[in-house]
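Encoded as structure tokens, the following chain is the form predicted alone, with no partner shown.
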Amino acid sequence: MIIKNIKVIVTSPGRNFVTLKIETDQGIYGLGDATLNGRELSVVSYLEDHVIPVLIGRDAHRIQDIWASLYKGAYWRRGPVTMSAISAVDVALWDIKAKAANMPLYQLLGGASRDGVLVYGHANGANIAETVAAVGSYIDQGYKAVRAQSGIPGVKGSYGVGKGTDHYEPADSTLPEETVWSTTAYLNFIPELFETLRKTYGNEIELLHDVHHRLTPNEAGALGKALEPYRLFWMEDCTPAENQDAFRLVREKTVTPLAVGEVFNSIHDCRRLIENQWIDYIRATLVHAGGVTHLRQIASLAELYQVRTGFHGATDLSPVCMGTALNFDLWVPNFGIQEYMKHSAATDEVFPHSYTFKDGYMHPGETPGHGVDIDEELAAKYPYEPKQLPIARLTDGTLWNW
């Protein structure tokens, strides 16, 4: 099965998505997600200028060989732009292979390891009362796990607080919005939020929280300790992970489960974290960590050390990535949970899909491939809109981790 044509589709039905479409000489095509939030066009250029020309005429079934040639053949390995481009190609090729086999991707990977995929939603509010109400709304919708974020008194632009009830899209300005961060205010506030949530909803619901790289290892350890009475499912991205050893310091101070990895690009970003069991969940995502081919390696390494998957799944990933992730989740032996943030109605129209949600679980469906398509005519009606992610400064003006 020969690759005949490849195109890059950029569309913005409420937010920007980059989709790679690979067409073969047998009439089967596959889709891959190439979205890199706030840096989308850099991946478009990488694909069009450097990747597509070397793929035309190659055998679409040789997924592993194509992956290796794009990774090793670039010489300049890894990085979010390179790995997002490789991921898009890889996912599109797996989509093609599964369609050619006339089976959903999870069957091609080895079949289902579970009946459904546990997902968590995003509850947020301007204050504790609003966040508590938002968590209740997700429980009413059937969610069994909810991430809780709240505005913090005196902190402008608190992370995770959206402008609506279901959608949180931080990249909403042409130039980076400046937000303010106060570690002291945050550390004083968050335990009160989770104490209130547990008093309100008891211990049956799973609660998660994203620190978003804001704390030092010592601060993160202190927060994890303070949250232990409220039994979080996990504390996410508690400190920047460029220094993997930082998580050893956090692990020594708290038994609150730790999750990290949405900004990782390869197994090398998390190898020490996994081998030393400094984390409980690896959150690398298909679109930024090499697609199905490379994420299988990461998951297999994690399984050896009882680390489970908890893949990133916010709206900066298109439904193509979500559909593929759900197929992967249904199969992977060491699954933990899947992030699920609902896309807008316009996005769902551009990307018709077979995955469904019911009673806190999702299923990718039985459509051959990863189960997600694209309406190109409708996509063309939503042109690209330059948007960037915010930045954060401390109250004294020092640039901090957003």
The other form holds:
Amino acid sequence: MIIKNIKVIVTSPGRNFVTLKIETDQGIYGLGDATLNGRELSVVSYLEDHVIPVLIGRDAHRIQDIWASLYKGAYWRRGPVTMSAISAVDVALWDIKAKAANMPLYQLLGGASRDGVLVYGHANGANIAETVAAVGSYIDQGYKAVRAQSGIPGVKGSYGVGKGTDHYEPADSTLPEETVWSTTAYLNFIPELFETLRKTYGNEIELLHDVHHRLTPNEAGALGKALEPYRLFWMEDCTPAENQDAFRLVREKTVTPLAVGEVFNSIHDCRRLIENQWIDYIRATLVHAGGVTHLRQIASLAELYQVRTGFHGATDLSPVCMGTALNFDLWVPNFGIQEYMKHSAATDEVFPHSYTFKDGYMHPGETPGHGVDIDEELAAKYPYEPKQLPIARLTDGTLWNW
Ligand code: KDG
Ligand code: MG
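And the form predicted together with 2-keto-3-deoxygluconate, for comparison with the form predicted alone?
Below, the chain from earlier opens the complete complex, with every other chain and molecule after it.
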């Protein structure tokens, strides 16, 4: 099956998405997500200028060889732009292979290991009362796991808190919005949020929290310890992970489960974290960490060390990524949980899909491939809108980790 034509489709139905469409001589096409939030057009250029020309005429079935030639053949390995481009090609090729086999991708990977994919939703509010109410509304919708984020008194633009009644969408300004960070205010506040949540909803609901890289390892260890009575499912991105050894320091101080990896793009970003069992969940995703081919390698390494998957699934990852992730999740032996932030109605219309949600679990559906399509005519009605993610400064003006 020969690759005949490849398109990069940029659309912004409420937020920007980059989609790769690979067409073959047999009429089968595949879609891959190439969205890198706030840096979308750099991936478009990487694909159009450097990747597409070398793929035309290649055998679409040779996924492994194409992966290796894009990874090794560029000489410049890894990095979010390169790996997002490789991921998009890889996912589109797996979509094609599964369509050619006339089976949903999860069947091609080895079949279902479970009946449904446990997902967690995003609850947030300007204060504890609002966040508690938001968690309640997820429980009412059937969710078994909910991430809770709250505005912190005295901290302008706390991470994870929506504006007004809108869902939280961090990349909402042309130039980076400046937010403020106070570790002291945060550490003084957060235990009370989870204490209130446990008092209100009991112990059965799984609760998650994203620190979004803001703490030092020592502070993260202290927070994990303070949260132990509230039995979190995980504490996410508690400290930056460029230095993987930082997690050893956190691990020594707390038994609160640790999740990390949404910004990782390679197995080399998490090898030490996994081999040393410093983390419990790996969050690297199909869209940024090399597609199905590379994530399979990461998940297999993790399985050896009882580290489970917990893929990133924010709204800046398109439905194409979501559909592929759900196929992967249904199969992967060491599955933990999948993040699920509902896309807008406009996004769902541009990307018709077969995945469904019921009673806290999702299923990718039985459509051959990953089960997600694109309405190109509709997509063309939503032109690209330049948007960047915020930055965070300490109260004295020092630039911090957002
Ligand atoms: O593009 C950045 C977002 O995807 C990120 O801020 C969301 O941390 C996030 C999460 O856990 O979904
Ligand atoms: Mg996160």
